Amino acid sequence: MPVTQLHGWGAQRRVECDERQPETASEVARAVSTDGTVGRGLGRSYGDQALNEHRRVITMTRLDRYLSFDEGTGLLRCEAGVSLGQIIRDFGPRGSFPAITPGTKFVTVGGCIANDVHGKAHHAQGTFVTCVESMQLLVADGRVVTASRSENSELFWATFGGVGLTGMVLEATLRLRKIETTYFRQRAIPTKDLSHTLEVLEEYDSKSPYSVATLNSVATGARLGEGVVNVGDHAYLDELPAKLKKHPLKLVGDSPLVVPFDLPELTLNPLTIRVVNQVITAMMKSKGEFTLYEEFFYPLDMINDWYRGYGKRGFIQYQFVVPYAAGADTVRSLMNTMMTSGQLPFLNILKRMGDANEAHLSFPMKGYTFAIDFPVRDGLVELTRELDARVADAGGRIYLGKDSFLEAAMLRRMYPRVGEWLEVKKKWDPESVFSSDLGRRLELSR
């Protein structure tokens, strides 16, 4: 068995897997192992979503072809290994852009489906499922079936957010967004504390489709939750200054910046985090009125392999959502616990979310969502266990696409439709051919 050491983006677990890299759908079918198989894209899921220790991992990045595109409707049919960055590169100059995008463009269409990704505009635009018309899915018995809202709909909804455990997505038909420019009109609003931050986010909920708060990761006490709220929308051609109108569909080239190796653990300490936090805050405050898509959506993509900055033990990103009914006090209490835990919280993001969709395991729900990075240190697992219980008590849940430590019993408290999802899984994959380390940890697969 050929062995490849793989890890998630957080790099806190590195395991040996039997990796295959097919180039065609028929090769994918031949690569599926009944001992357990999971698909993998560009490896941007943070934990063990696309890991399968001592079992088969099918990396789909060589299935990266466009199959058709309708300029009038914006419908793109493509293979699952196509990345959002590839779509921007090839269709941005033609006036089209991904309709829904997370905080990185280095993610495949298949990965977007598996995690039902969302971005800064969930309150206005929803998750990735809103832009997907249908998909072709290789299921456990070897058939390739169409899944859409009207055909095999239960499989369609179970696959969005199903973390790759319902089958192999081979291709998808998705709708791109028409744009006049690749620039965004944006505004930065500094905030003094959590109440102020939440007020600004609520104020702009109906005014702007894109909004996100970047919080000061070292602020505690009365300053807890201070930061900068950035809001914006796609810029129209007639809005741009004359200088920018010359190249309204400008693209950004590959960044030469890279973290070349795992930095020493001591590199991240309270002092360096404070300094980096000040730099990030200054950058967020100083953004101009118009900015290119790269800076607006993908600031971290400017540094390749940035996960190495967290050291050999890696990091986790902990993202939760709690309903508005739980109130700001719940968010404040959870944030206070994180900030005073003795861990090293870093890169804190707060957003508002809109209504949940029909997908059984899709993360978003109407409420506040907060995401925070933690370098792996002693005591971190115990902290997340405490946070998990309190999030569940508030009627919330954590994002499976970023999860690393959640337990099976807690998953069932957070996602009440797990039983329905398991029934769909049993119907389409009775022998649990599609499995992963996350699937076994959460008792979603064998």
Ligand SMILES: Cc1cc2nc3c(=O)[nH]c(=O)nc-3n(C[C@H](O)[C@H](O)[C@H](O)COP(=O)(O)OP(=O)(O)OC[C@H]3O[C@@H](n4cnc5c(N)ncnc54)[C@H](O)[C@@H]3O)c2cc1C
Contents of the next structure:
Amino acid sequence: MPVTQLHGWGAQRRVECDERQPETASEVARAVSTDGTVGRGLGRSYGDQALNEHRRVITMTRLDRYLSFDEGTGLLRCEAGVSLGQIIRDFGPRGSFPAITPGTKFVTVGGCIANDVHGKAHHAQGTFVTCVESMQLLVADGRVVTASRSENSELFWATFGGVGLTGMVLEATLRLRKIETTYFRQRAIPTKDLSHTLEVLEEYDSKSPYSVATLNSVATGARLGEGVVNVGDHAYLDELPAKLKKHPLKLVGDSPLVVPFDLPELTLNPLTIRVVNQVITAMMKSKGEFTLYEEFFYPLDMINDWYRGYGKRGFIQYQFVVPYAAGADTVRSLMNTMMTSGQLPFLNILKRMGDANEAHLSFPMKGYTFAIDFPVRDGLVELTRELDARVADAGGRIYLGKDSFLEAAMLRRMYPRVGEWLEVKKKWDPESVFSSDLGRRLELSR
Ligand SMILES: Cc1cc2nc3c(=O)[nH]c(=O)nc-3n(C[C@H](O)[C@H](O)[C@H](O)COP(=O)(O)OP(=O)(O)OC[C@H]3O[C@@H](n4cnc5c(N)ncnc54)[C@H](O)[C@@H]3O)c2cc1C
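Having looked at the form predicted on its own, could you now put up the form predicted in complex with the ligand?
Below: every chain and molecule of the assembly, starting with the one above.
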């Protein structure tokens, strides 16, 4: 077996996999192994979703062709390995942009489907499924089937958030968003504590499609939850200052900045975190009124391989959502536990989410979501177990796209439709050809 060492974005587990990198749909079909296969995109999920220790991983990034584009409707048919960054590069100058985007553009269409990704505008625009009309899936018996809201609809919904375990997405038809400029009109609103942050986020729910708060992760006590709320929307051509109007659909080139190797663990300590926190908060507050998409959506993409900054043991991101009914007090008490845990909570975002959709395992639900990075240190697993139980008690759940440590029983408490999803899996993949390390950990595959 050819061996490739792979890891998720958090790099807290590195495992040997039998990786294949096909270029065509028929090569993908030939690469599927009945001993267990999982698809992989650009490896931006944080944990073990796109890992399959000692088994087959099919990396889809060479299936990166456009198949058709209708300028009038904005419908793009493309292969699943096309990345959002590629779409921006090729369609941005023509006035089209991905309709839904997560906080990095280094993700493939297949990966966005498998996690049903969400962005800063979830409360207004929903998840990735809202921009997908249909897809072609290679399923376990070797057939290629169409899945859409009207054709094989149960398979369609089970695949959004289905963490790659329903089959290989070969291609998809997406609706792009028409834009007049690649600029955003934005505002930064400093906040003094959690209640204030939540108030501002709520106020902008109806005023602004994009809104997110970045909190000072070293603020505790009365200052817990202080930070800055950034809100904004796509800028129209006629509102741009004259200087920017000259190149309204400007693109941003690849960043030359890179973290070249795993930094020593000592680099991250309470003091350096305090300093970096201040720098980040100052950056978020000081943005100009008009800013390019890169700074607005993808500030972390400016430093390549930044995960290495967390050191050899890697890091996790813990992202939960709890319903509004559970209230600000639940968010406050969970945050308080994190910030005073003796761990090193770091980069984070807080936002309000809109309604859940029909996909069995899609993460978002109406409520508050908070995502925060922790470098891996002793005691972290125990902390996440405690948080998991409290999130589930509050009627919430955690995001599988970021997860590394959740247990199978807890998944079933958080996602009450797991049973229905497993029925769909059994129907389309009775022998569990599609499996992964996450699938085994959460008892979603063999
Ligand atoms: C800096 C950063 C910011 C992020 N911000 C957000 C955010 O704001 N919102 C959000 O929702 N997520 C966010 N994420 C997570 C990221 O969007 C998701 O994990 C996404 O799924 C990664 O896509 P990928 O192409 O890298 O897929 P991978 O990580 O390689 O794989 C992810 C899943 O997709 C499956 N998969 C990939 N391709 C295929 C295919 N062709 N067929 C079948 N299955 C496939 C894999 O099996 C796996 O289950 C962020 C990640 C990073 C690193």
